[in-house]
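Just the one chain here, the form predicted on its own, laid out as structure tokens.
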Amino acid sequence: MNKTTKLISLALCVIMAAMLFVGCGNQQSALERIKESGELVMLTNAAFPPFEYLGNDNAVAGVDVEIAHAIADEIGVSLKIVDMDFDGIVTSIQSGKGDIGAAGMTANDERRKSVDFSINYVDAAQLIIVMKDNAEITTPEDLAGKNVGVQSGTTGDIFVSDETDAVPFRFKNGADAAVELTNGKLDAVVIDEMPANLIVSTYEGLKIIDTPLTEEQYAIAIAKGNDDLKEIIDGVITKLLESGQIDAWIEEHKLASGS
């Protein structure tokens, strides 16, 4: 290579390293992008009520929405809600289909390999829901060799996987888990504690073992390095836990969903 030769390549490395630095610093955050598009995308699965519910006019309402908008006018833009199968989202929050996962979701290791988490705002539980009539389940251990619903890609089905030798059953929602419980193709379903008071409350001949099955924590799901976005959610968050907002809308949520 001759001396004109290096030449003209260190030029071309120079000018190629400073279109790629001026790239990165025109790069929009997060936060930057949702105030130009004027919307936060809710990423949801509206079958989880006092969470995620589809209220008398159709449209998607519950504690995860309410929070959801708080967060909206924070940031001073509108809120749109996508209604998805619940174990889409988190590869959609990944890939850039939304904002924000907020659907009752817990915020385990597995998941944070993937999306990163607000801080927690509800305290929840997997339980154990059977016949009436059934006096062989008491315990995890004794659903072993049995058939048990869950909702597909909820702690509840990676309990049920993963810490039982049930035979998994996986479902849409929960409610279409106890249909099939009621119709006795079930033994048992392994569900949230707030879903599973609604669901004995709407299906005759049903009843809650009262032992937790796991102790967990709701938050929201953000795409990974989103710090802007995640320091105004907690911050909503952390308000709303403050003054009791959350707690009401759960009362608020129970009442006008049945749960």
Given for the second form:
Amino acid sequence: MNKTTKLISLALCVIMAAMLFVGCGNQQSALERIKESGELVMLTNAAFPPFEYLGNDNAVAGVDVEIAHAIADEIGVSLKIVDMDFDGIVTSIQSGKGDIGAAGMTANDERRKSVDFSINYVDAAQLIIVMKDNAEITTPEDLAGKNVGVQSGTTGDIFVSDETDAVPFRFKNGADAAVELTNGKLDAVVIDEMPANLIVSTYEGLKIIDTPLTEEQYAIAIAKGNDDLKEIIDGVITKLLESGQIDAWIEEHKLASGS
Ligand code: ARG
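Provide the structure of the form predicted in complex with arginine (ARG), given the form predicted on its own shown above.
Let us now look at the entire complex, which starts with that chain.
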């Protein structure tokens, strides 16, 4: 080895050691970060009653908030809620902008490529909402060629876009879509069952078509590879399911949100 090669290999060694060091620094797990910061950060979209909605004093309330509080209590930290667009939650969890995505979020294979999910805590389905006097739309096939409102990035959006020949109109939330339906700008809205019930009880002249379009389960999203955090969340959800607490919260928040 001449002097230059020696210098180069030395430099390479230093760089590699530095990379290892930085690599280790980033290895802090989500759970360690939560404990260190004293805060569990929940990402949600608070336009989805009874799971999340703006309650008293415009604070985010709902079933998912209750579950997230139970998780934060179990870890021994406080809960911070970030209200954002639904279609940004998965990537924000992936990039570490939050610790849990709790948003009536359906655990599906597409999302599993980017995040891990807790065990399921609610069974759900997509339903069609139309005007009461609409006799034309009674099955998903009838949606072909129709203008159908969905919440952007949701499983309702995916169903309408991939499984029907309808023209999807994407909204930031279900309520905005409902307004356009009552205005006659849309022929139908496709959305999860429980928010659908709230929409129909809030806006005059709408009805739900009873045939479920999908079978889905809600779960909490976390960054991949955080088995310690997942274990805690799964433990909390198991207890809440066994005691009937989640059902009780659903009833409580249906009343509180008017659904
Ligand atoms: N369950 C549906 C999905 O995962 C809709 C969820 C919408 N949630 C919300 N907080 N806006 O795509």
